[in-house]
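Just the one chain here, the form predicted alone, laid out as structure tokens.
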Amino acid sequence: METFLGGRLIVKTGDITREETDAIVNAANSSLMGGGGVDGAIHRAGGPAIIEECRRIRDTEYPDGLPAGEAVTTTGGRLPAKFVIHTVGPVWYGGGRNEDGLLANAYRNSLKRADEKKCVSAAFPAISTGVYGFPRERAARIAADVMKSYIDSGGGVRKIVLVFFGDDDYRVFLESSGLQSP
């Protein structure tokens, strides 16, 4: 575990479904109906209340699916977190389809949703670096830049935890983010 940005950013490996933060962020697909990886794990651990709220969101706000870069909030269900913030990261097509901007928006909009719910802590997985193929080094720099800007601007989330599933992703973030430990 490492800390950055005055102790407000914590980077570690672990299981995001066990994080005791006000909110956890789900790297969702646009359907919001669960899937594999982090998305499936969050839906399984949180139980049916999450999918019920996702269905309502699809029925009322996003009938065509949640666009990349956007974020919505549901209950945390049976998770330790009170809220799940679902965001869709971009699929990597080589960098020519605004993938960087969409990934930054996924992080920014998730923090915005956390602020709206008055969360003081939030945990994030790596967004888009799995099956969506976003280069991990590039994603690390984008995530770090968004977190630094948010913290520098006085955002309300006092503790942000980046939870990586494996040691390799953790190491890539530490080597590529450009952040310095205190």
The other form holds:
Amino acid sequence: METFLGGRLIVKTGDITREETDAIVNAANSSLMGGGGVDGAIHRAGGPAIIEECRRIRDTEYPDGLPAGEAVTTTGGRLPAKFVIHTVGPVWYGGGRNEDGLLANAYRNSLKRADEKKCVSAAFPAISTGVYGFPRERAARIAADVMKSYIDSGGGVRKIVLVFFGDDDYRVFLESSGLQSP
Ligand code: ADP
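Okay, that one was the form predicted alone. Can I see the form predicted in complex with ligand ADP too?
Then the entire complex follows, led off by the chain already shown.
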């Protein structure tokens, strides 16, 4: 585990479903109906209350699915976290389809949702870097930049946790994020 940005950003390995932050962020797909990876793990651990709320959100606000870069909030169900913030990261197509901008939006809009719910802590997975194929090094810089500007601009989430599922992902993040250099 390492901390940055005056102790407000914590970087660690682990299973995000076990985080006791006010909110955890889900790297969902636009259907909001669950999937593999971290999405599947969150729905399994949190139980059916989460998918029920996702279904309501689809029926009312997003009948065509949640677009990449956007985020919505549901209950955390049986998770230790009170809320799950579902965001959709971009699928990596090589970098020419505004993937960078969409990934930054996914992080930024998730923090905005956390602020709306007055969360003082929130945990994030490495959005888009699994099945969606976003290069980990590039994603690390984007995530770190968003966190830095959010914290510098006085955002309400006091503790942000970036949770990496494996040691290798953790190491790549630390080497690529730019957080270690002054
Ligand atoms: P995406 O479709 O956005 O790429 P994935 O779920 O495939 O989402 O992967 C995103 C990241 O989440 C990957 O680094 C994956 O290893 C990681 N991950 C998978 N399960 C968990 C978990 N339980 N806790 C934290 N991170 C996880």
